[in-house]
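Let's start with one chain on its own, the form predicted on its own, as structure tokens.
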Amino acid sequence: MEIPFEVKARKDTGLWNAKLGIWLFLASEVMLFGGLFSSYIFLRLGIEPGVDTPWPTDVQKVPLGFLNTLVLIASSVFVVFAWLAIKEGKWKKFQAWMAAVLFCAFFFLAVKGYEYYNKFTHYGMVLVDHSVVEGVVLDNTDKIRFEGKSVTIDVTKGSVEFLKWVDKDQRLFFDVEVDGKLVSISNVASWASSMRSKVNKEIAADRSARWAAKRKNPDAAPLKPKKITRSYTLVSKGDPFRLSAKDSRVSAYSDKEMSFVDGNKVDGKLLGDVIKFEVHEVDLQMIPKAQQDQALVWKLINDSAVKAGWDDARDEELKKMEKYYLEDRGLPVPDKQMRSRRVNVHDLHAVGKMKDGHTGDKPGHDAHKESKNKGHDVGAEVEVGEHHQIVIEVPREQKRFLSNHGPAYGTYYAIYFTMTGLHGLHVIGGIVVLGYFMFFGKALFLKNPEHMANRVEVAGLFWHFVDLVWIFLFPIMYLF
């Protein structure tokens, strides 16, 4: 049966079916992204300086975002050329232009993947006094390191949380006493599951006995259920096993014991409770200027040259603001500017002691690119152009929060990943549809070229919308 208005337009709307459908779909998409953009702007403008956590600014690589903008605009032009080639009946030309569109789409996703990788591999740590250091966690020290000799498991809870954090290069063999017999096990999870099944059977048998007693003597007081617990201590047969556990999964620990949130308890010794962190930036936005010199981060860095370099960069920015507001306009510097990222966040990559006694005059990533990272200790003398690696060791009790620059790091990053991720899914959807037309559309083209042209036009409208969303997304997320 032939479906009407697949090629010819309807008289009442002047549109054929698919075009009417895509406009309705795009209207719903406008409402979706419009709500997300509006929410972001309200949250951004609602930040109160000195009270709320500062909104991250200048944290995106603007050149990469701008490059992606140009790439998507070019792809929108190419998809129009592809549609024109179909209208002219030139299949090879259509495929060439469509290949250019797909290349741009994959290039866009590759750039976004690079941005995502950088954010997931760089960390921010908030200290107890609200000073912040950003950089890289070294040697997996964001986790608590422990060496276990035995583990106590309550199989009635059916969980073996400690197994998730055992170092991957180890094979575990345990001895455990069950019903007076010594049993050797190599698969803890399977053994715990089987013991849990036995406990469940005992619980079911107790429940059945209580129901039977109730039916036999309805007037008697109901029997209380038996408290059935089964805890077993598994002793390592070989060398002690090592664990590196997230502190969010550890309920308590000491020098000799580590307890997990599911009740597993490991006996042994604590190997490390200090976070080793390579500092790239110091962020003091949440600390008043008068208290910044006494911030905890300077005690951890303990390098007068680095501190002096940071102070010089901050004072230079403050002088620029004072000139702009006080001297040129006769206005006090707004507190919002005094607490801004531009003043209170500086790159420490190349701030260190030089052999001539001066601090580095090439701060930032340019010096980092010229450098040869030789793993200098904090305060070591380095040649100009070398990378001065600033490594601190933070006791866990001095850490308030630690995360990579993923969605958990703050509201801005949660919105950034939500909106760019949703947009990325739309790009992938466009790749699937346009790629299908490029590789498998020839049969329809030969059968009904006008119908094929209509399908390409509808897909092109969707692609233009994807491009338009990014044109709004780029300035809001990267520049605002």
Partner chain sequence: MADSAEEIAKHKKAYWIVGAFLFAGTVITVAVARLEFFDLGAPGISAMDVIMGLLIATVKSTLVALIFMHLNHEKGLIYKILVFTCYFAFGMIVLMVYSLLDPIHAAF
Second form
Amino acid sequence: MEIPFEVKARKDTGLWNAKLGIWLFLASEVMLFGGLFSSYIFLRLGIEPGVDTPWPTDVQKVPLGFLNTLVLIASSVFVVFAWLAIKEGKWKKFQAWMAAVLFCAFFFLAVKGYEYYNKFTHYGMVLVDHSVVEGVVLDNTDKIRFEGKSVTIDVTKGSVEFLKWVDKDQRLFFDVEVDGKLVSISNVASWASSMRSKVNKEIAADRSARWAAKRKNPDAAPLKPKKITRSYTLVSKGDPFRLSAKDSRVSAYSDKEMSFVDGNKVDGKLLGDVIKFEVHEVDLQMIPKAQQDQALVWKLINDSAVKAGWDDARDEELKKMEKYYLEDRGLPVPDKQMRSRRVNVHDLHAVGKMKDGHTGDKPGHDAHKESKNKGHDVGAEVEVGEHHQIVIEVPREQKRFLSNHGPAYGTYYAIYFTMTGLHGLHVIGGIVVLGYFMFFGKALFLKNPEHMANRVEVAGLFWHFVDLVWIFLFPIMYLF
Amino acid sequence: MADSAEEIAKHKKAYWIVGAFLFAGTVITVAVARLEFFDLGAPGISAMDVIMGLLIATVKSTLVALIFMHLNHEKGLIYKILVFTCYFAFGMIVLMVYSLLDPIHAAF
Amino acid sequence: MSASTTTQDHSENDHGDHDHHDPPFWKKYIFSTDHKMIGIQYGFTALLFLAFGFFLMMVMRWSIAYPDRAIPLLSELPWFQIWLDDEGRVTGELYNMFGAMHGTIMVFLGIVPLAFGAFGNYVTPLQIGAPDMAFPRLNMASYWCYFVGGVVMLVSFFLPSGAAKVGWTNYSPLATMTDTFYSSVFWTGQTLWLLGMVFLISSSLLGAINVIATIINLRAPGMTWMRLPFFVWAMLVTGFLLVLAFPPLEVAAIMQLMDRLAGTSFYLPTGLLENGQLMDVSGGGNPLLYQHLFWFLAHPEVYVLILPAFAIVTEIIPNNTRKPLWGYKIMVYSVMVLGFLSFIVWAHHMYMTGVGLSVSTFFQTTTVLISIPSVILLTSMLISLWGGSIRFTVPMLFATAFIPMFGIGGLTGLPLAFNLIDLHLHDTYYVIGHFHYVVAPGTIFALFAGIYYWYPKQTGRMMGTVLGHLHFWPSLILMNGIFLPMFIQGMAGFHRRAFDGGKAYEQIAQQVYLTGDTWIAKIFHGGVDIQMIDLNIVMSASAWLLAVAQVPFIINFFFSIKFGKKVDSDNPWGATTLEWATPTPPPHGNFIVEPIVYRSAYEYSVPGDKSDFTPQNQPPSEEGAEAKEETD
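The structure above corresponds to the form predicted on its own; please give the structure of the form predicted together with the partner chain next.
So here's everything in the complex, that chain up top.
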């Protein structure tokens, strides 16, 4: 059985099936990205001044985004020519154009991957007074370090959160007393899940027995529930084990014990919870100008030269604003503009202490090199590698939020990663389809060139749409 | 949609020109956002910049849709589908923003 | 069930030789690309999910009616007891879980697949005279996407966390925070719900694209737009609703998935506390964003649920009144306006969130406007009955019951359209009653009607009439027994999420509904008065009895495959539309000869015609008709 209008267009609609199908699919894609764009607008306009962090507009490397835009546009042009080639019946030419398209697509993904990598290795920390430092966490200190000797698990849940945070290079052996017998365990997760079903069975059996007794003799005093052990304490057989746990998974900790969100309780001793942070940028836009001198971040940095440099940079910017608004236009300066945006103290510091001639190739160095210093050219160009690092040690209670610049860092990052990630998935999908046509399309081409041309056209339409989405993504994510 | 290969070949030049336009559009968008000469509203990023940038993006995407995706000589049915889609997408965006920035925000 | 003798008969034997090479079993029944087989697969899976969703509801109704008694049967199952309290009673957590999954399963895994997947797939290509769907392999992919989504949803019940439990709407931030304490956040019901939804949405998108493309491009020669049966029109509009409304929910689900797994704060505002502690997230998001995206889908989704029901009923009514559908054209335009308007009414679900006055005025207006096309549709059906000599076949019974039931559901929705009234009725049983009148005795009755109506097309046998009546009458009474008291309770202020049926709220629960020492009062609690809360027992008992009332249907369904009355022609109902011009059951490729359409879809009792119906593919002149008979 043949489906009609698979290759030739239907007269009254003028369309063959796949073309109609792809346009319907693109319509749903318009709604998909429409939903994302409206989320973007909703989140951005919904920012409450003074409560939410302002929308960052200068965190992307524009040249990379610019390059990627051009690459995608080029690939879009190439796809048209690939389709023309196959329409003309030239298979080799088609393959050549298609290769160019795929090259562009892979190039695009590579640049995207590079950008993602940089984001994931760059950190930001909001302190309790909302001053923000950006830079790099040193020595894994974003996690709470703990040395455990034993762990208590509620087996009815069967959840073993602590296991996720045990340092990877350790082998764990535990002893636990079950029904008066000492049992050795090497695989905690499977032990916990087997205990879960065992204990739950015991509880159920006990219940059934009590209910049966009650049914038999409703007037008698109800039986007491049997005492069933639900929590077991696993004692480490060998050396104590080291944990470094993410804050959000720890519900409470003290010098002696640490509890996880699922109720796992580890006993031992706290190794450290101070965050070591190499500061690249200081951002005080959440703090009113009058209080910026007392910001917590200055106490932590404890270096008057840095603060002076930062103040100078801010004042210079304020002067610019005052000139723009007050002098040139006679308007009051908006409060938003009165606060300084992020200033790259790394560079300030370097200017101040350049003479020291300190050289070093420390962690975080690269991240700095790529970090942006845009619009606030305070010092002259600084030779990389000729500066001190500003490393602060932040007690955990002074931290409000700490994360790398991944999706969790803020709503901008969240929507950036979601939108570009989904767009990237579309690129990958396009690569798969176009690559399939390029390498395996010849059989169909020889059999029915028109059918093959239709397929290429349809895939091309999809590819143009991917390009079209990026044309909007570039300005809203990179520029504004 | 042109059907014969000869007819399509005539468009080749047009495709290159559109490609060049798209390149130029991208350069202008960056310029609008980054050069102070184009700062029409206020220094830095302003509403004007955003409007300009999105306008250029719209022009670019229209070019892609019309020329590369051959919407300029597509069948009426496709137009109908797309008009509906754009209506709903636009309605979604506008109404969501409208509800966020409602001028009469009652205090319940 | 008078089968007409004037149709061209194709007895089964005549074209047994059409299937020269029988495909292997797995290709014919499992990974089939035949739209009819896929439709049947959809139908069976969806019916199973409907039954499962019904079971969840029965457990919930136990908790509502008897919050202080152990649940029978289930409390004996050891593996189930972790969800019960120490006395074997339903816990709030279980109630929430079943409540959320009842909604999800019924809407996304039951009715949409049955209405749009099964009937849309099976009937649409037949009615437009197409050999198959436009993209048969895509069709198969869409079924298997649905299947995977369903399996993911089912798997979530057996995780330590249980299935999703924050309502079928899955509002953030509650949905984001629930069950995140498990060491694997991925393997929690709440996360799998989102994952399952992504599969279900993809399935619906593929299916809808396929249906639309089929309707636009594969119509038989002569099948112009205004000759399409109304069923096809409704499917077309439903398809567009699915294609355009589902992607925003996909976005919402992906963003909630990010919130749960990647720690983003799309829906989490700044300064959100969890157990009195500041949540370790950046904040800056907005919970209303989720609601906007969710209801942008979920309101059109309501029409996705109801339009196929309209579609089925409009096929059955003219067939059984033996007169044309009244106002075919106005119905077509109405259904288009309905689809159009359904996209701009969504915020009427969000009055309680404190949306501003001008916004609620806008949505109030559009909501009231959308009732106009709905009423036109319903009125047209009602008028179609007028003056006809109605054959009360079993499908017709369900179809006629649909009209008042949907009418009640629709009219009780009007008060909810208004901001002020909605503030009082929001999240009460009134809303539940309203919505369920639309989908339960509304859509589900229409779906039953459809099953009874098209059953002989596939099997060549009729479903039993006696069992059909045994199915219909109790169902009709019991459906009203469940949902009518909900309006009363809802207006008294009963909240839908109270797992004890409102017992904890004495002032509401003990309002007197009927005074006096009546026999009925004695039955309920031996007291003098009947209180509002006693209605819970009426509703719950009706619900359980309704389950029993489905037994005749199940028996009928399976027994009729083997023992039903054989049809004596391919067109047992004497219908005009093209699906009855195929052999029984339709072979792969459907039509023996490509049908040519000469007339509109509902030419019943045309004056001067020798039979009381004129099939769409019957040539206009007598000679033509005879010539065609000869060639066949």
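Superpose the two forms; the largest set of C-alphas matching within 1.5 Å is the rigid core. This is a predicted model, so every value here is computed, not measured. Residue numbers count along the first chain shown, from 1.
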| item | value |
| --- | --- |
| Did Arg329 shift 2 Å or more between these two forms, C-alpha, core superposed | no |
